[in-house]
Every structure is written in C-alpha cells, then in structure tokens.
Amino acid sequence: MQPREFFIEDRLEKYRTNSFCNLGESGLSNYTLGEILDQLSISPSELSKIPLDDSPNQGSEELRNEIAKLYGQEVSSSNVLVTTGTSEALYIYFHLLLKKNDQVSLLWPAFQALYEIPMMLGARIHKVESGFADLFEKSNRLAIINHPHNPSGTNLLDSDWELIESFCKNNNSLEFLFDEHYRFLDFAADMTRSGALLCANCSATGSITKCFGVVGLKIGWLIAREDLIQKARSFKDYLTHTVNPISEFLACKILQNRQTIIAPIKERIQDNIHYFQSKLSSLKSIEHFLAPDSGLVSFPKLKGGILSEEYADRLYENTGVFVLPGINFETDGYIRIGFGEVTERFREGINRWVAWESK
C-alpha cells in the first residue's frame, strides 16, 4: 500500500515561497547561516575545519549527549538515535512497531505523518477528538501523544500527565509514542515535560528545527529503550544511513546555547500572538480562537458554512497572507495559523487581513 499525497506539504510547496506573509508554516521563519553563526559566535573558518566524513550511524556521541541532557537522568546517549528530521524517526519507529490490523490511537486532528504511515502499514486508526482516556483503549497497539499539539497549540495538563502515568504503569503491552517537536517553546517553563522513557514502552521524537528557525539542518531524534534504538539504527542504514556532519555540528552548538537563543524567539512568538488577538474582533470570519500555550500554531474555527480551502485561497489572492486550510488536516471549517513569521511582516499581514475582511 502506498501513502496518499501529503496534503499539508503539497500546499506549502505551492505557496510558501511566494507569499507576502507566511502563516502557513509550522516553524519559526528561518535564519540565514550567517545569523546562526553570529548567535553562536562561530567564525566561518571554524566551519571550514569540519571533516566531511560520514557521521556515526547513531549520531555523534557529542550530539547524542546534548540531546540526552534534555530528558534527565533516565536518558543516556545510548537511548538516542539522531535522524534526518522527525519524519525519518517516525517512519522507522512505525515500521518497527506496527503490523497489519494493529490499532493506533491519536488525538485528532493530527499531523498527517502520524497516521498516514501507520495506515500504509495496514494499521487501524482510532481518532480521539474528546476524552483523553480514549487514547488508552485495551485493543490498542500504540497510543500517540502529540504535545504541544499540532495543529491546535494545546499542551498537556497536570491531570493529563497523571492519567498517562497511570496507564503507563499498568499496561505492559501498549506502546506510547510522544511526538514532542515543540518542547522548547513552552511559554511558562524552560521546556514542556517529556514522556520519554516514562516507562519501558514509552518512546519520544524531537527536533530543534522548527523551534530554532533552522529547518534546513534537518536534525531530529528518537528516544527509546536501547534494544529499540539499536533496531532503529539498523533500519536507518537502509534510509539516510547518517546525517550531515555540518548539521550535527551546528545542532550541537544550538543545544549548548539553547536557553540564550530561545528566549527572544519566545518573545517574538508571544508578541505575534498578542497582536493577532488585538485584531481578532475585526476578523469576522473567525468564530473561535484559542491562543497556543506552547509551540507556535493554532487552529481557529471559521464561522459556519465557510469552507476552509476556499477561504484560504481568497485570503491569499487578496492579501498575500498564506494560511493552511483545515481540510489539509482532513477537518474542514478551520484554518491553521503559524506565529513564527518575522514581527514586522506578521503585523503587516494581519493588517492586510483585517482590511480585506472589512470591505
């Protein structure tokens, strides 16, 4: 069985490079190499000394150590596999865990890769739209917990964590995958809490790319028990084999300086969210908006009868503002907005949006 087209990526390819104000992306607007080198106080001559050898297949020890530090004492470098973005980590993990007719539960709507690859493998998808406990049905093989959530921007509550911990301790046959791409963008803490190795059957994926504006580095990772990591490393040999040593070097430096780099990024995102909220009453087509408490995306509900793709098309044609229609998440009547755009362009884009809605 083949996966269907990737609805989100199809539209991103069409519009993101030509839009005046890109609110369709799920990551921070990306820095140039020079801007990153300046932030890290790295000279170009230092980059010139990096050998262009294959990196170790599991990832360099230095980078894996830095990643392990993000998770506390229960995670060591042997629990880390460095991958080409989280997409590769997810692809490998699903192939190792799932077989035909396995049931996979996940919060809905969801990022397509979280259910499309399981469907390709013959798994049955259980969409959980309300009732968090429904993720943990006895018939499940795997429960996927995406937090902070894409596309809604919501994070797990303390009561959610209590429920998760209870199920983890009492379900030896159920696997748990925590997809945690936005861990670094918690507005109330250093990072959101992680489910990595909460129990032996708990795995997690993560990345720096969207949070730090370095999508082109394509660095992600999988955190899991050692035997699963070794199987995943072997599977990776048939895919990308290794990651780019320049990307590994920069990713390692970013993690070593992450708190300094992420502080102004959080401020920018929150400033954009607050500006959007200040103009919300003038956006008559939006019925309900929930500001993200972590991450940088939200999923506003459109007023009844408004088709998301038609609305997104007309918004782009009239203002140059690009948003993703909810139909790309197989949930019409919503749009996904990203708050990672450069502040000045974001404000001008929102002003154009307001002016168009006011006509």
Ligand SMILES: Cc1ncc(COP(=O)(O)O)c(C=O)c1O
Second form
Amino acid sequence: MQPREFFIEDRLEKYRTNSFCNLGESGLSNYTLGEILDQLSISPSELSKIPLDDSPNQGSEELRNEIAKLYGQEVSSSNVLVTTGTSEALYIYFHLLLKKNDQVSLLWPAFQALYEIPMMLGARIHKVESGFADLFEKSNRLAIINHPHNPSGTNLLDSDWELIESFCKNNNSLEFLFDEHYRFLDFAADMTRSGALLCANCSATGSITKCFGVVGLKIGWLIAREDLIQKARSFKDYLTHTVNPISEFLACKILQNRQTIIAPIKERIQDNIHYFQSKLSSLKSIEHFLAPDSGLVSFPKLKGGILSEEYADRLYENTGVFVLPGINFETDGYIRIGFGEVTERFREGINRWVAWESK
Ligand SMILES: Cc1ncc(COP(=O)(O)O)c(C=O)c1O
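Alongside the form predicted alone that was just displayed, please also present the structure of the form predicted in complex with this ligand.
Next comes the full complex, and the chain you just saw is listed first.
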C-alpha cells in the first residue's frame, strides 16, 4: 500500500509560518542558533572548527554515550543508533520488524507515522482507545506505546507500568516499541520513565528536537538490543547514512547541559497551560480539557456537533490563532493545542480566541 498524505504535516506546512500564534505545533517554539550557543556557552569560533566530515554511521561514540546515560544500566552506547529525527528511527524499525498481515496495536488517536508506515508494509492495525489489556491481546507482532502521548498529553501511571512489565516478561513473541519523543518534559520528574530494554523485546525511540526547541537539528535515536541496532545501522546506510556533524556536536552539548536548559522550558509550558486554564470558561466551544501532565500538547473535546476543521479554519481566519483539527488525527470533534509558543504571543493568542468566542 502507498502511504496516504501525512495529514498533520500538510496543515502545519500551510500555517506554521504565517500564524500569529502557533498552537498547532507539537514542539517548543524554536531557538535561534545564537540563543542555543549562548545557553551552552559555545563561541561561534568553537563552532567554526567542526570538521564537515561524515560522522560514524551509528552516531559518534560521545553522543551515543550521552544518550545511553538517559536510560538505566541495561543501556550502553552499543544499544543506541543516532538517526535523522525520530521519524528515521521509526521508519527503519518498522521495516526491520514488520511484514504483510502482522498485527500491530497502538494507543488511539496516534501520531500518523506510528500506523501509516506499518500499514504501508501490509500490517493490520488495532486502534486501542483505552486499556492496556487490548493493546497486548489484539496484536501478534508489535505493541506501540507512545508516552507522553501525542496528541492527548497523558502519561503512563504506575499501574500501567506494572501491567506492561508483567506482560513483556511473560511474552517473548511480541515486540514492544516505546515512542518517548516528549520524555524530557515531565512536570513531576526529571524525565518520564523509559520502557527501553525493559526486556530484550522492548525498544524505544527518543529525540531532543521538540522538547529543547531545536527542531532543525533533526537528531533522534533508537534504543534496542544490540543485534537489532546493528541491523538498523546497516539499513540506515541506505537512507541518510550519517547525521550532520554540526547537529551531532550541538545535540551532545545539549544533553550534557540538559537540566539547565530544560528548567525554563518546563516553566514556560506550565505557565502557558495555567493561562489557558484560567481562560477556559470563556472558550465556550470547548467541552472538556485535560491539562497535560507531561509533554506539551493536549486534545480538548469540542462541544457536540462542532466539526474540527471548520472550527480551526474559522479561528485562524478571525484571530490568526492556529490549532490542529482533530480530523488530522482521524478523530473529529477535538482539536490539538500545543503549549510551546513564547509566553507573550501565547497569551495574546488566547486573549484573541476568548474575544472571538465572546462575540
Ligand atoms: C509521538 C511522535 N513520534 C515521532 C515524531 C517524529 O519526530 P521527528 O520530528 O524527530 O522525526 C513526532 C513528531 O512530532 C511525535 O510527536
């Protein structure tokens, strides 16, 4: 099967650069190179010395070591493959694992790449709206767990982890993929717990791009058992082969300084969430909003009968505020809001939204 259009990307491409207030994005509003260099105390002359060589295909040892430190003792640099964005890691992983008619289950709604690429490979998708039992029972090959979850902003509970752990340990035939793109943005902890190598059949993907406001660096990774990483490294030779050495250098520095950089980012996101909550009663079209406890997106429900695309279009035309319609997640009656916009623009955008709803 050919992949269908990537629904959210098409809309983001159309509006992300023109909107006054971008709540359609699932990442932090991005820093400039100068801002990141300042935060890392790197001088432009230091940057200018980076050789524009190919880096090692698996990723530099230094960066893989930094990434491995984000996980438990089970993970070493040989379990890490550095990729061009998480998307490349997902693409490779699915191609290595899946074949026609394999059954794949995932939490629904979902980031489209998590099911579109498996579908392209002929896999059968089971969309699980609630309950982990279904996630495990409806699949014979792969269960995908995206946490913190895009688009809902929810995270796994301790009881979910207990269930996952006992299931992984008692089921060798099934593979588990934890998509942990938003792992650095846990408001109650340093980082969200990871499912990487919980058992040999557990893999995980991660990224610095959206959490740290450096989407253009395009650095992601795959964590898996060594034999799978070696196969994935070999597959990557047919795709991007190596990552950009400037991105690799900066990614390494960001991870070395991650706690200092992430603290004001978490503050900004929580501040935006609180501001949104303070105005919620004036946003009459929203029926239900669950504040994210990690990550930076939420998926509020619209009042009965409101079509998400029509609502998002009218909101944009009247206020310049861009939100993603739920229909782009193949789930109408919802919108996805991101909380990564700069504070002043976020507040002005919400004020305009409130004024428009009050007319
Ligand atoms: C849950 C999830 N997984 C994967 C990706 C893809 O990540 P990247 O932009 O690093 O390729 C995204 C991007 O938004 C995402 O939200």
